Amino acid sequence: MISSFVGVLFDGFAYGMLLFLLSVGLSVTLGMMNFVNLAHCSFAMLGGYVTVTLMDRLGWPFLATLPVAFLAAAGASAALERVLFRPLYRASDLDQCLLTIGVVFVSVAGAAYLYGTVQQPVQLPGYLRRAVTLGSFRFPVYRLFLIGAALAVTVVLVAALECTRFGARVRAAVDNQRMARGLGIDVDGVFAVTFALGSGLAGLGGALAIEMVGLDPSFAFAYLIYVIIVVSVGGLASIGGSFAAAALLGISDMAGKYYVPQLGAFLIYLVMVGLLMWRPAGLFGRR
């Protein structure tokens, strides 16, 4: 019984870290830039398909595809931000939702046309398919790798946004654009880089998600709700909040499916409702 509990806890935490990698970019763009980007998971899907293409058609090793997935999603989002999203920064939430959900429909149709509707498998290297055994417990190496990647992303993001000049410029541009422009800050450039960073992290999360949850054209819709739940429960503009919320929701979801199968995937929604009734602004929400 202890072994099963530890296994559920570990698998749930690993799944939570995957949700964190998928959602942390939206926490940056939605929480700091106040832009409702429902197309966030489309960039995650793009990162996944870049990894599949490089591995299956060009023979790249898995780890080498991850930086390319990040850069591809960041580059695509930078182009869309300049052409489509930037004119809507001052628009209503409804206008932003309608435009970005339209981008999701286009991305899903494009993925289905280019790759078909079947699941896209990925062949991990042998050292990531192994498991570490500690006593009676087995911990898959790939899940440990996911946890390590999430922790590394958390440290880098917090350091970049809180301890660097770029982070100070982002906060200044968000708090008061007119004052920031008066001080010589290139607000448009800061927002473009921030948007590309958030979407690039989504692309990285999409590449890492293939082994655990698969990849098909419905990915952009299927995981959009999970990403929004994580950001809402964690609190806008809070990296630590997204981390805590993703871990809590991942463990809750895994435990519910294992111990209360009749509830199935609904437990994560019950946890979300309970947490938001307790703290409507999220666990670490500032507003």
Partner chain sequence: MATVSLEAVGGAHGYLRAQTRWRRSEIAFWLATLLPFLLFPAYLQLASQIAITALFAVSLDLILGYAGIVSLGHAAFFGLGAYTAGLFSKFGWGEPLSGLILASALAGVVGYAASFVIAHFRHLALIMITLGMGLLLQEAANSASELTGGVDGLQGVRMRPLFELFPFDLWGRTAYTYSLAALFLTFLVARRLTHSPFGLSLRGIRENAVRMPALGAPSRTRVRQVYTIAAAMAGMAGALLAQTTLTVSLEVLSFQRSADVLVILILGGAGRLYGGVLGAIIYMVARDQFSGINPQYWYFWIGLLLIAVVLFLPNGILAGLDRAAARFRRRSP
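Positions refer to the first chain, counted from 1. Rigid core (definition): largest C-alpha set, two forms, superposition within 1.5 Å. Note that the structure is a prediction, hence the values are computed from the model and not measured. First, how it differs from the form predicted together with its partner chain.
- Taking 2 Å as the criterion, residue 256 counts as shifted between these two forms: its C-alpha moves by at least this amount when the rigid core is aligned.
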Contents of the next structure:
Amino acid sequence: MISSFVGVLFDGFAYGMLLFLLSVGLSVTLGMMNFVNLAHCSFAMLGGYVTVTLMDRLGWPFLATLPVAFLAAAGASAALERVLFRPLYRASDLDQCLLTIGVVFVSVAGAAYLYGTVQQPVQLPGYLRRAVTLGSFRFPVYRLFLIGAALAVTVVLVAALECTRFGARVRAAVDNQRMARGLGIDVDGVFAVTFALGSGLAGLGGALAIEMVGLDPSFAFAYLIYVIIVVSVGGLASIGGSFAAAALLGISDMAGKYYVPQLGAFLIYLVMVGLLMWRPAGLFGRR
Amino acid sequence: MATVSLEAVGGAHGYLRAQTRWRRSEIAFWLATLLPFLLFPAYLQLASQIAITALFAVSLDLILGYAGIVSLGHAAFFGLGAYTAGLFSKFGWGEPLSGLILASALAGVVGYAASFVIAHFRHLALIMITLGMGLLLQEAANSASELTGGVDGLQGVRMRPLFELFPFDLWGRTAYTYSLAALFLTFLVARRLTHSPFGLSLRGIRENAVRMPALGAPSRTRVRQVYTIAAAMAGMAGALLAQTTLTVSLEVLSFQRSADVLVILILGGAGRLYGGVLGAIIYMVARDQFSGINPQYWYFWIGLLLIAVVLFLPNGILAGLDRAAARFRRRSP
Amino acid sequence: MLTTRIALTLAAMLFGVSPALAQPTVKIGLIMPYSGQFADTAAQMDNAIKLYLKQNGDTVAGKKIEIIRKDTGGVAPDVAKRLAQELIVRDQVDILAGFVLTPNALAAADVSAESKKFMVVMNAATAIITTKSPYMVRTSATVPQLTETFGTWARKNGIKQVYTMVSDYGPGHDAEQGFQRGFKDAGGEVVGSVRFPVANPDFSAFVQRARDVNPAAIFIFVPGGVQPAAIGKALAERGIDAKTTKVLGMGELTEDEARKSMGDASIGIITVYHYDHNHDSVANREFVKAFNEANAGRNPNIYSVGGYDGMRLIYEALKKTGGKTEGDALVAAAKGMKWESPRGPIAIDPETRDVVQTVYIRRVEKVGGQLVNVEFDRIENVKDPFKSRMAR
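Could the form predicted together with its partner chain be shown next, to go alongside the form predicted alone?
Starting with the chain above, the whole complex follows.
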């Protein structure tokens, strides 16, 4: 009884961390910059394809592909930001929504054209496929790895935003653009870097996710709902909020599926609707 | 004092009356909707589904464009209408008009119930709650597969001829006539509504929900009313689809359908009733043509279309056309 | 002269009617989900259809074959129905074909029945589909044909208890019912069952439930694509492998990409299917070789063989009717037709117009360093049990 409870707790937390890694970039672009970035999962998909290509075709080790996935997504988003997104920072939410959906459509068709519609198989190295046994508990290494990665991302991100000069510039630019410009902050540059950071995190999340959720061109649509749920429940602009929301959603989803499987499909939505009715601005939201 | 306020009242009425007047372009547009019968008789099924989507988009426009409620779960009402109409016919009531009205009424009732929740929220929470309620309803329909037929869809839907005279034919003549008539009549209602003081108060809510009650327009009541009307209209669109295609499947309730209609409305231009209609025509014709040419990669071209519209015609195609027309008028006195 | 031509061109433009062509044609409208979540199934089917045309030429019984492709974008019966109607009234196709997904096939069946057009279902596997139009023939399989047979087989081969895990939607329910029926009728015991949501990224909770029961065997049905590998990995993580618990499943579970993702964890999984590219026969070796060459080394799967056999059925039926395309004539020609498919001998049951074929039981094994589905048992001449019961 207790052992299965621990198991559910662990699995749920790891699943939550997967959701967190996929969505943390969105709490930067949508949350902090207030840009309705529905193309978030397209950047995640890009990261995934980069990892698959490097591993499958060039024989790179899995871990070495991760920074490349981050950089590729960041680079691609920086280019798109310059051409497409920047002129739209002040446009209506609806226009941002339409533009980024257009980007999703193009990316889905592009991925299908380049890689075909087939599932991309990923074979992780042996040490990540094992499980650690502790007494009667079994902890799969990859789940431990996901948890570790999520914690690392959270610490680095929070530290970078709260404790560095760059972080202070970002917060200033996000809070009050005109004032920040007046203070001589290069707002355009800060926004470009922030956007690239958010999308790079998406790329990293995508690369880490494919082992669990697979990869094909419909990826850009399939996980969009999940990432928006995490960001909205966590509260916009709050990294800690996204972390808490992802953990909560992951654990409740897993526990629900284990104890009341008949409710399996309803749970994540029920929890989301319930939490948002209780706290419309999200768990850690300020607005 | 008295004269001023009277004048103001007269002015307001005058303003509303001017808004209600039928413009020549509007009359031309509705006459043009009859053209497919003559010019594209092999496209009437498509035209019928465009009319249905247009009706669905107009219903979303009422709440999004006029009251500022962004919904990602509007397909819930569309699906409710579709399943109601489908189930009615399955259990022996195949008369289309009564089925349509009943389906629409039921969607309206559910919309009214949901509006009590909706009216309490705004912004992202509102979007996500509508999304969540829509997805929950879809899951419920999947669970109740004994009743709904689940993923395979509802089987055994049959329609009696319209007015017992016009059977729904393969060419879609009856289907288009029926859908177009429903769209036109509902559009008249929506038009009247948005050009009334009620419509003005909705726009006020969209701009500033906190301030409207101070002007004597109770925000939440208004929001509830318009949400109910929009739900009934969406239900009617769903019922039309079920009746003209004789198919109902879980997909009528899907997130995809909610998202598609949102894209269509933004594409055409939210906040102007013709935006939804124009968006439906452009999106669905483009999709039909692109996917006919290239069934595998047509998403690419639709994506480019959306990006181009945002970059060159911000706030939707209709707004872009209006600006172009205004510029043209200024240049030629 | 000129006026006639202008009139004809106008008619063609307005009514979609093409003026008489030099060579008579047979038009086939393919309705498939070329885009969206199920795009890959359509792509694999289309690849085989293209291959068949390449191998057999585009002329049958003096008529040129013309193919028109239409995309439904996924599960969309309303779209599928409209496309079928448009194909018939606008493009004037003679045959409707393709159909990966059940709801779309059911919707188009109405059109086939009403317009009396021949319709070939090349994949959609819900049993009842072929009852919806008398002009319809299926060249794939039905879910009960595979799972019910498999249930009976499992009990006969020493498995006494089973726990079933299926996706919570139509095909999953069919698979669950089919397997449980076959298994129970043969005297087996179902010790538990669970259904998981269709969109389910993480299976560990459900696998844990199964493990708590500690059954002798687990039967799994998940749709092809992402999920087979995901559930396979969850099984391995929880320490369920073929040594402790027999893992049984529909063939989707051990498709090429799934085996590759699962790695050695897939060894020992037993599945039921009607086709694998590894099937040992002359016809199949030739088919796989040609398919590989045409598709950059990719192997055909059940969707491919369904499409390939579907095209073959259309060609042979047209030969029999001498190019006549009336629904009655084509369906009469198709009934009782027998041939050697890459999957083995198959026939069209004249009563149900469904396929009669060999059902294979396979186990994943490592052969020469490669993980392959090895066929180790077979049940021949299996008819769809669902419709056999309906007839009784």
